[in-house]
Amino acid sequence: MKQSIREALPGLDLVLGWEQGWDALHATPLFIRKAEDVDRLILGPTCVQSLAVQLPSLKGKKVGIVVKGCDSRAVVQLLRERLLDRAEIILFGFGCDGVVSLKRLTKVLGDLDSVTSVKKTDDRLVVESPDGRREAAFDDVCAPKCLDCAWPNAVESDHFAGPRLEPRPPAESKTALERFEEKSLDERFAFWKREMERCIRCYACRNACPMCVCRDKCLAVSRNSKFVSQEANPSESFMFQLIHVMHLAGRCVSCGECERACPMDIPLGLLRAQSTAVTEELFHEQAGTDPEAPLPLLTFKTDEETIEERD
């Protein structure tokens, strides 16, 4: 990867990458754009964060991107909504077998302070301190996203680092998808009138997702907006979510960002993922994986095969 990214960075003005943090659990994003900052570069399981967020304010500039499968999803859908020119991105690519969710290994082991290493074994997540060595199963702490990963590598790429990985087995036999909708619709209602009353409106969600590309005009932070109030009460920020829900209708890449970004720990990805499984199950195809695909919400057809028509 490194020597790949030395070869091209000549005729670009940078690559988003990552850096260590300030300790060993965090990554944090990388812009190389001399030859020695590349050896800075790290891949492994605190890689994170989508890089592919930065890439609409970076139009323009000749850019290079290290993508993960996930990652590389949200550019493909970018450039399939035009919103990128495919001219100007160089893609990275690797095969990524799963990321930490340092909300989940905090649950699991604890204390996390002056972390030293992070190691992964084959199903374990070896973490040293100054305290000592502990470790847990990767299952448990790796990022929900991770457990049902179909796409562990990059689908497009201009350079592949590494091994093709084969997409990994569900963890568990149902999605969590699959166990919330067995919930009665009350049940349901319930549970995210109760995430919501702790939702702060920070728009932390909105701003790690890749593919929320209008946030200088976005309803939510308008003076006049007739939507949605800029009051912090439950109602409102339900609001503001299923508007920002039904506005990745057909577009999410299930990256798992918003989830992440959450200071509040709100299940954001459970509520993508419905309109998720809609849009996939009406029109046959997942978001991000065709740069050329038509997109099915702008497509019109006369006889739709997989809704049916009120006589």
Contents of the next structure:
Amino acid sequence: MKQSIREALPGLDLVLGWEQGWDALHATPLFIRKAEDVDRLILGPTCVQSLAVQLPSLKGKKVGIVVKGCDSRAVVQLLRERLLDRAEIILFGFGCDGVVSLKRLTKVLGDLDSVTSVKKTDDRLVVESPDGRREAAFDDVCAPKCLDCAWPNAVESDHFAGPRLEPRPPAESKTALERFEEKSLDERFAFWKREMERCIRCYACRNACPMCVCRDKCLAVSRNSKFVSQEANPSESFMFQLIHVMHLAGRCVSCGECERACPMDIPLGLLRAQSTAVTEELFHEQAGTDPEAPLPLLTFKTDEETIEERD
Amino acid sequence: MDTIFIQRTDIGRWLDRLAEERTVFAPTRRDGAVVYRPYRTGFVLELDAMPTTSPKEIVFPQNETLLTYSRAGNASGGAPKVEARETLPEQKAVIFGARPCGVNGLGVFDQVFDNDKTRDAYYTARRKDTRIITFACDRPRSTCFCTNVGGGPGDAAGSDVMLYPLGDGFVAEAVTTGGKAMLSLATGAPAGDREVAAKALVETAREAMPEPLELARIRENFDKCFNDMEFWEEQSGKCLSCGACAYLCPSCHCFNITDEGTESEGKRLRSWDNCMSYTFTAEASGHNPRAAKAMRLRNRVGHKFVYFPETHEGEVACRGCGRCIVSCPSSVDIRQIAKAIQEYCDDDK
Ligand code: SF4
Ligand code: SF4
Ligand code: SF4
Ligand code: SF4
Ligand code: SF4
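What would you give as the form predicted in complex with the partner chain, now that the form predicted on its own is on the page?
Next comes the full complex, this chain leading.
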């Protein structure tokens, strides 16, 4: 990977990758501009952020980007929506065998501080800190999306490093969404009321979403539209979530960045999973997997195969 | 007796008694987040992890109603009757389980909202009868840097009671007369030797804090790098321009005021705002003096380390709690930015 970035760098303005952040558990986005920056690049289970979120604001520059499978879906979907220009993007793909969810990790191993090393060995994650060495089964601490990842390899790439990996089989046990949908409407409503009660309206979920393109002009904060009140309560916060979900319908690439970014640990992925399940069922396609496919919600058909409009 | 030892298992009983007179805001878990919520019997306390949110929300809520208004037509044809009613809060509260950095953050609020020139009626109404029970830190996180910005893990300034963790309980020390009154409601034993042991733990923690952050040249260098957009773009590249850092920060105090309602009735609201948001400085004309996130991050860091000290006798507004570092989805580290400014040199440009 480093070698191919080094070779391509002279023709690029920058390359987006990851470097180690303030401890070994936290990777942080790296903007590679000079050859010596390449040495700081890391690839591994802590490289959680989707760097695709940066691309729309870098339009006009020639940008390289290192992508996991799920990250590449965001790039592909942005290309498909003509929000990016393929000629300006160079994809450095690799086969990803999963990333860590800090939230699940702390649930299993407790609060971890001053982590000095994080290693994945087969199906275990080993974390070392001054408190000692702790380990867990990787499947217990990885991002939920990785458990049944169908796209571990970059969907599209100009350079591909390392071996291509086998997709994970679909989960045998019920998914979180299926379990949630078994609950009554009242129970589901009570659940969201409790969860949204701690939302601080920081909009980290929105700003971390690679597919959110309005951001600075968001309905939720624009001063006149009043779709959402400034009042802080679960129904207003939930309303904002519904705006985000609706704007992502058929576009959400299931990268989980919204949920990961939330500092209040609100299970936002569940809402996205629900909308994604509906659009996938209706249009028989997954967002961000085929750059050439027409966009279902921007394509007019007199008769939709899957939607019964009249008898 | 001003210093006693309270067993962990007796804390709930103490809070039960305190809650008879005051609303006690105490830390509790909501999945991976720790938040302050009004204490009730049966409440599950989080006595160890540092709260995700800062105690500021207790005296400066995310949103509050400043006034309500109504406007009624006049049957006899004269001017409509307009009525506006101020909605001043009443609060008798205890903040339980703040850390010294969070309490120090309230010091910034006091200076901004309650001084000789400005007295914010809503803030002071909540603040004046809010008492604080603080946990000294025996295990600072690696992202803590309070000792660099005038605080420390055992800093009692601003607190009414200090709790020093020790084994299966806390050495509790009254700092103010209000604190003494609160402590008289607790079930405890004389602290004895445990006082020395508990304070030694916190002192050891203080000595083990990470290497000092050099801030001596930051104000002078900030002027030099202010217009170097390349520098600021480098610092802010990965930032997502969200509000997580500002809303969790114990000293960030910016707000927005909006009127919501119809022509006939409604309310005026004050809600948290943050300089990382595009709309923060968006003007009605469409112009935005801080259109790029690089300018917004420059403002956030500048306010903490330069603008606030300039108007408040050199005091840095960042209290070193590390919340913005821990909760940033991009792992932006304000210490790194401060360091980059400190080391900024325009000679080689
Ligand atoms: S979803 Fe797949 S590609 Fe994405 S991080 Fe998980 S394993 Fe990697
Ligand atoms: S990131 Fe979480 S706390 Fe912030 S607005 Fe989104 S849901 Fe609310
Ligand atoms: S809504 Fe969430 S899961 Fe979907 S693309 Fe955006 S960040 Fe990813
Ligand atoms: S520094 Fe982090 S938390 Fe703050 S605005 Fe940027 S991305 Fe959000
Ligand atoms: S700027 Fe960051 S470290 Fe400083 S007080 Fe605010 S949240 Fe804490």
